[in-house]
Structures are given as C-alpha cells and as structure tokens.
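To begin, one chain is listed below as structure tokens, in the form predicted on its own.
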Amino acid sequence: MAHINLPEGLPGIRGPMAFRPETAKPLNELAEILLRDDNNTLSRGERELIGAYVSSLNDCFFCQNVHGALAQHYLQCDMQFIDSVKQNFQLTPVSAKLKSLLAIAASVQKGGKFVTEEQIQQARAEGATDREIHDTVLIAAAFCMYNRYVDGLGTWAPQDRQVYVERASRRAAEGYIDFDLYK
C-alpha cells in the first residue's frame, strides 16, 4: 500500500504521476530527451540499459523491469541478457564502450564524487564522446531521483515480470511524453 492516497490501479511511477500531473510532465519530457531521442550516439536499447541497470543496483522492482523489458525489446534480446548485465555487466557480451559507461552509471548511482578521472579515461579510450558520458551520468542521476519516487511512496508493481515484457512494444511506440496514465 503506497505512503500517500494514489490513484488505484496504477502501478510504480504511474501513481505518484497520475497524483501530481504538472511535476509529472518535465519528469516524461527529461525520460524522452534522455532515453528515446534520435540525436544520440547510443541507441534507444543502450540507455534504457543504463536505466534498467542503476535501478537494480537502487533495488527499484518497478523501474528495472520497466526499463529493462524495454531494453529487451529495443537490444532484440531475452531477459536472461538483461538480467546477466544487472548481475555482472563485466562478464556480459556488451562493447567495451558500454562496459566503461556502465561503470560510470553505478559510481553515479553511489554518488556523484565516485566517478573518477580513471573511469572517464577508460570510456573515452574506448571511444565514448562527451555527450555519450554526459548522458550516461545524467540518465543514472536521473534514475536514481526517479527510483527513489517510487519507491519512497511506496508504490506497487506487478511482480510478474512478464507483464513489463508484454507492455515494452507499445511503450517503446508511445514513449514517455502524452501517454495515457491510465492505460
């Protein structure tokens, strides 16, 4: 039962948002820029990665799964993949690029101060772009603030991890800005 009176039937970030609609909005529009925009380098499926990723380390049920069926649906892979990442990126089949940006996310994800020069050095050596690093540092901020939401009020999720698979196509077509809170 979540901390404050949510609307029913409204699982992880969908509550707190359906509760506040115009705090909502900049929070869809920064999930859109950060995680579907076009003008990136790194693809759809390799930020919401990021984001599947920094919400596990967070423990956040709702938005590792969420994000991480989207991965699934945008990287053509099973969930197995995602979930072998989440527990060990290291071991994990990803570029070199990602392995580097992913070690960016969770010292973000332990606080900001824990990204190091040495951690900067490695991903650009491995050819990621400013921008690539910006956002990786920025989506795992982000998801932090976002997974805290949740679960800071307490929200529900289906715990049928199938659900969150099943829903990733229309939320990977309708995206993060105007869909239908209550769907």
Contents of the next structure:
Number of protein chains: 2
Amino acid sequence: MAHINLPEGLPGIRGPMAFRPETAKPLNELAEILLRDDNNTLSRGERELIGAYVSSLNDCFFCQNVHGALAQHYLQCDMQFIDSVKQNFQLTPVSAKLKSLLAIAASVQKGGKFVTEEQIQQARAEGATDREIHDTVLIAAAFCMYNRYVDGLGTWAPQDRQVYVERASRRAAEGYIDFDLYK
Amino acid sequence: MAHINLPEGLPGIRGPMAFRPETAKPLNELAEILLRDDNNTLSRGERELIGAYVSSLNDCFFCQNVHGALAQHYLQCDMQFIDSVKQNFQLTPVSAKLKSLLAIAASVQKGGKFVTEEQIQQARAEGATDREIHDTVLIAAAFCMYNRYVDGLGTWAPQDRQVYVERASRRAAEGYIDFDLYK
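Target state, the form predicted in complex with a further copy of the same chain; input state, the form predicted on its own:
Next comes the full complex, this chain leading.
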C-alpha cells in the first residue's frame, strides 16, 4: 500500500500524478521534451534506454520496465537486450557513443560530481555533441527524481514485465503529455 | 570550467537553462508550483528549507546557497540557523512536523525505498497531511535532479555565500518562471 492515500487502480507514477495534477503537468512536459521530442540527434530509443538504465541503477521496478519497454519498442529489440544493457552495457552491441553517454549517466546517478572530465572527453571522442551530453545528464538527473517520486511514496506496480511490453506501442504513440500515459 | 560550452557569465543552473530553454521551462514551472505557489499549507520558507537541506546532503554548493538564502529570507532567520538545520535539524527550533518531513526528505535523498512506514506515521502524528507528505517527497526528489543537473555539467557558482543572501529578496519577488532568476 502506498504511503499516502492515492487514487486507486493507478500504478507507479500515475497515482501521485492523479493526486497532484499541478505538479504532474511540468513533470510530463519535461519527459516529453527530453525523451520524445524529435528535435534531437539522440533517438527516442537511445534516450529511453538511458532512462531505463538509470532507473535500474536506482532499483525502480516501475520506471525501468515502463522505459525499458519503450526502448525495446523503439529499438526493435527484445527484453533480453534491454536487460543486458542494464547488467553491463559495455558488453552489448550499442554504439561507442551511446556507451560513453551511458557511462556519464551512471556517474550522474551516483551524484553530479561523479562525472569526470575523462568521461566527457571520451564522449566527445565518440562524436557526442554538447547538446547530447547535456541531455544525457538531464535525463539521468530527471530519472533520479522520477524514481524517487515513485518509490518514495511507496506506489505499486504490475509485477508481470510482459504487461509493460504490451503497452509500450500505445505509450509511444500517445506520448507523455497525455495524463493517462501509464494506463 | 563547465563540461560543455555554456553561455558565459551565468552561474549554476542558469547556464544549462540558457543553453536549453526547452527543458528550462518545465524545470522552472515545477519549482514555481512546488516551492512558491501559495496554494500550499507548507510555507514557502519551509519548502525552501527542505530544498536547501537536500541540496546540502547532495553537496551542491549553488543550490544549497540559493535555496538556503531564500529560506532565510522567508523565515526571517540568519545563515547560522540555516546551517544548523543542515548539520542537525533535530537540534534546531523548527516545528516537530517540519522535523518529521525533513527526516522523510533525507531518506528520499538516499533513494525512494529508504522512506519507512515509521517515518510516514511519525509525520502523520505531527499533523502532516497527505499533500504535505507528497510535496516533501517530490521536493526532495526534484532537488536530487536539480543538484545533479548543476554539478553533473560542472557549472560554476559564486563562492561568497553573502552574494546569495543579498539576491534572495529579489529572487523571492520574481519567482521561478522568470528565466533570469539567478542573475
């Protein structure tokens, strides 16, 4: 049971968002711009993968499955691939640039000061732009918020991971501004 | 020097916000609703104090001084009081309810799952409402994002803490929607 009385039947972040729509609005707008806006040289799949990876580092079941399933949808891969990225992205066949960005995201998850100049130089060497480094840092930071919001209020989440996979295409189509995203 | 090429002369979060105004908009709107909106039973001073406290736990110099100075402005206290809250809020003369909320915020800073049912019950016993608990969790979670955004990009910050104090009243008047907040 959640720590506060949330509207029933809404998993994960949907409960707190329905409880407090005033804060849900900018939270959803931030997700839409960071993760879904097509004015970005990182693909939707790459950005969702960064979010899923940070959520797994934060051990947030709901977020890592929602965004892992979205990454799977966009990247046209299977769940095993998403899980292998979470376990050790260096050993997976993602681009060298994305690996360098995932390394930065992992540092941000620990704390902003863990990002090193070497990580930045590595990302640049792999072709990452300032905008891509910026967005990686903010995506990782934002998931450190979303994950804490979801788990800090003790929300529930469907335990069958296939549920998230089945809903991903609709979520991808509807986007984050739609308040009923996570139904 | 910051990790990416940010507009010059803008300290802390202002540089990344000027670099990427599309994401600055929801980031500022979230801060405005959470910290400044008067439709809230937690005072602006209490909410800024929670933000400053979490920022100190995350060792973010810029955020803890911006928001510590705002808390100081609203609470009409001195910097020593703000520092004593950061060092050990249990020993400071803040309300028992605020102490219980600061304890929840400290758990959120570690990770969402660190919030305990005992902490929630304690907050309720001190009169905290569901909305106040919700807002405390989201403020703490949001500062885990803002702090990582500021430090993860290696931004600079004025080192003289008095600078923040002197600018607090103007910041309080202008609010967070104004993009030039931190000048």
